Amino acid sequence: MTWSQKTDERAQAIIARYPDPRSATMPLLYLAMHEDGHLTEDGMREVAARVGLTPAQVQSVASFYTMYKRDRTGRYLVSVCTSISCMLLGADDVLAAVSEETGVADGDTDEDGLFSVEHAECIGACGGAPAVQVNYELVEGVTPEQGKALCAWLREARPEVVLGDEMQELFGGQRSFEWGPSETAGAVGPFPAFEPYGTAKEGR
């Protein structure tokens, strides 16, 4: 397998910021999952020879993370946090209403490749009970309506950019705190967005 060349230039780039090329495991698996859109055997391969581990040592790791996505995943990796604070607020509802409205069951992608669904553990956002991210960016206080909005917003507007406020601002209710600064980049993909990965991108 050869990544394109702007890949392999990030590659080099990450792997250069450590002493010991191992430590660019995890970031070598999402430069992996841009380039493949999931992280294949494949990808895999080509980060154990990058960082001289065996392939069976990345994918320990990548099989320990959920956020190292092994199979095909939807441009819109929605997921509904159901941990104990947004259980109790209504996080079931709003999963169930994320399904109904995408077609998509917990834990599916959809044919079309538009829509992956899941349920996620704790995200960090209690205080903004029922959380929810898109392509790991993040909404809070969203009812069942809301997530079904949002989804809808998602199939008809298809944002090349997924941006946390601009969803918090049109789908979001409670915050668990004011965010401060509007940031101006997003998501791209359904992995988190890190500008030295090519991940993230400016929206609007």
Contents of the next structure:
Amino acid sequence: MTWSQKTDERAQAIIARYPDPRSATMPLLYLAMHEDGHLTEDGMREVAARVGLTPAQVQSVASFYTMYKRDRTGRYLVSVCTSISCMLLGADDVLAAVSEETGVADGDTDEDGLFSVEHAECIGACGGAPAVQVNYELVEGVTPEQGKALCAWLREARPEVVLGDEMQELFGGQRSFEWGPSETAGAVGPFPAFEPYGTAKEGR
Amino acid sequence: MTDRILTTRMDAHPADSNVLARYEATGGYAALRTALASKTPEEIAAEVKASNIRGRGGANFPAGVKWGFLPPETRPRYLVVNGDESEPGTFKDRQLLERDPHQLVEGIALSAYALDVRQAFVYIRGEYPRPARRLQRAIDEAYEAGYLGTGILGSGFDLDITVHLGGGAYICGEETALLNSLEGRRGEPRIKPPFPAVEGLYAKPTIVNNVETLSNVPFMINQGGAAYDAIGPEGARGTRLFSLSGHVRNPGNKEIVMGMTWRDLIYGLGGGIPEDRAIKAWIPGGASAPWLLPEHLDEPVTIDDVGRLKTMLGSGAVVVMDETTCVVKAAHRIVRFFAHESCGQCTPCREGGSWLERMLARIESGDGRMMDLDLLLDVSDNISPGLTWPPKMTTICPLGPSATAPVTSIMWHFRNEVEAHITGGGCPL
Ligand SMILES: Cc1cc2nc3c(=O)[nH]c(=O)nc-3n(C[C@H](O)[C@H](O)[C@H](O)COP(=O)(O)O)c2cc1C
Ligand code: SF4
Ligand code: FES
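Now that the form predicted alone has been shown, please provide the structure of the form predicted together with the partner chain.
Shown next: the complete complex, the earlier chain at its head.
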């Protein structure tokens, strides 16, 4: 499958921001994930053709970074931080609760492609430990019970757009700091929601 | 005396400190106007140099000195802002990006003007989409209002800022790994020299500075570098954001003037330990830093005083551990991080890190052997010969030695507790 004209135009606009097309490799890898739900061989070929690399070179770059998911990944990627500050405040129990509720072990994806679960290293929310991200949208101060409730809600409500503020209101607790005005844009898949990459969507 | 610079706007205007109208209404972009209308680039650079600010990304290097390393003739030059913030315990740049992004944009514009840069990049870790969106919106507003783009505010100065999302690799916070990543390569650190100021992005002279470092620049131009230099003790000028987490009642980012004691920070601003439990140890500057102990509570929080105690303020991340903490588990968790984040180029880091991780895992689970105790220090010594502070390096970058910090911390200060895991077949707590 080749990229639509819209995606191609977005790719060209990104490439134009850099001194060399090669610099657009990482952003374009997110475009590729957005196209296919995870990073496919086809996606890497599309990126390679645009940034002047071989598909093998693109694969070598992609494989260095944990966020370029080359395996089938769930619609909701639940990342539970288990680094030091979150661990001190009970993150291991949050991870266990999330795995129990979703039936998905750390590092796995379920049959239906609804959930992937992973433990994450520090996600910069240590003041609101334990912290969880869904498709990289953050929820702070999550207890094991709230972690379960969050996953049950994702399964039932199936939000098209994952919104950090909404999840925080429903399932969050202690925050690292006041977040300021709420965000109306959120994530539509297991990749970061960022307007210039076309990966964010207005949710409310 | 000024005791806060970076967080005043967001505290006074929580509902809209991130938008242009609020920024302008509270003095924003005045420094850029003044600079472009009536100051030379050299005059702006001189203010930053006079401030004596030391970089807030972890290495504490004086910003003005680094700026002075640029070769005078070569163009283009690039400015790269380090927003990779992945050192466990650190969440200060996230707050600056989300809550006062224009302060950073103005800091970048002033710095770019001073350095004769036309293209700046902000590298933000991929797990920070919300901070990236907030910054991007501020950049869009700034273009719209004529603070970025071509002929800024009617002057001859042009500047483009591009936000670049990372891919989830801690090592990309190291400046040369970051530059490789920004060139579309694997994020592997480069051998230095050459330093980025001489050969950086696409081998062009490049200044890399942290988000917090550059967020201070508008103040330095508005009030003067000397005003900044008047804040705080020598060698630790200005205010600084500390990320406080772990076992404290009031976690969060605390903007302070350095020189207060650890007790003031942890028990004063941090509110002490929940349920008044006793403090066991704390990490003074991110997971890479050797731990401090209760006997250090009355030591001053400055870059050099902490260095004297053979550890560092690093990224300003303070992680408090109370008496209920299993030090083996804590050290294991930190070593796991470094083992996972090793880029794999250097054998001592790649192999040593995972050796340490496996040994700590087996001690934690009660399967350790007495010989593991010396082996832990032995492997650490192979990564960083002599286990000195600052660490001796056998590796391309300091990530390798970082993995030894938690190991020496528990072996030198909590050896009995480590041993008890072995003799008792598990955690004694
Ligand atoms: C392993 C490693 C990780 C680092 N991570 C970061 C980081 O996340 N953010 C940052 O600003 N600096 C980080 N640094 C420091 C940078 O290499 C560099 O010194 C800094 O960005 C320069 O900016 P400053 O002088 O304004 O602090 C890291 C260094 C190392 C060795
Ligand atoms: S010390 Fe570790 S992270 Fe740094 S360059 Fe060597 S292998 Fe890579
Ligand atoms: S340790 Fe979990 S967010 Fe930092």
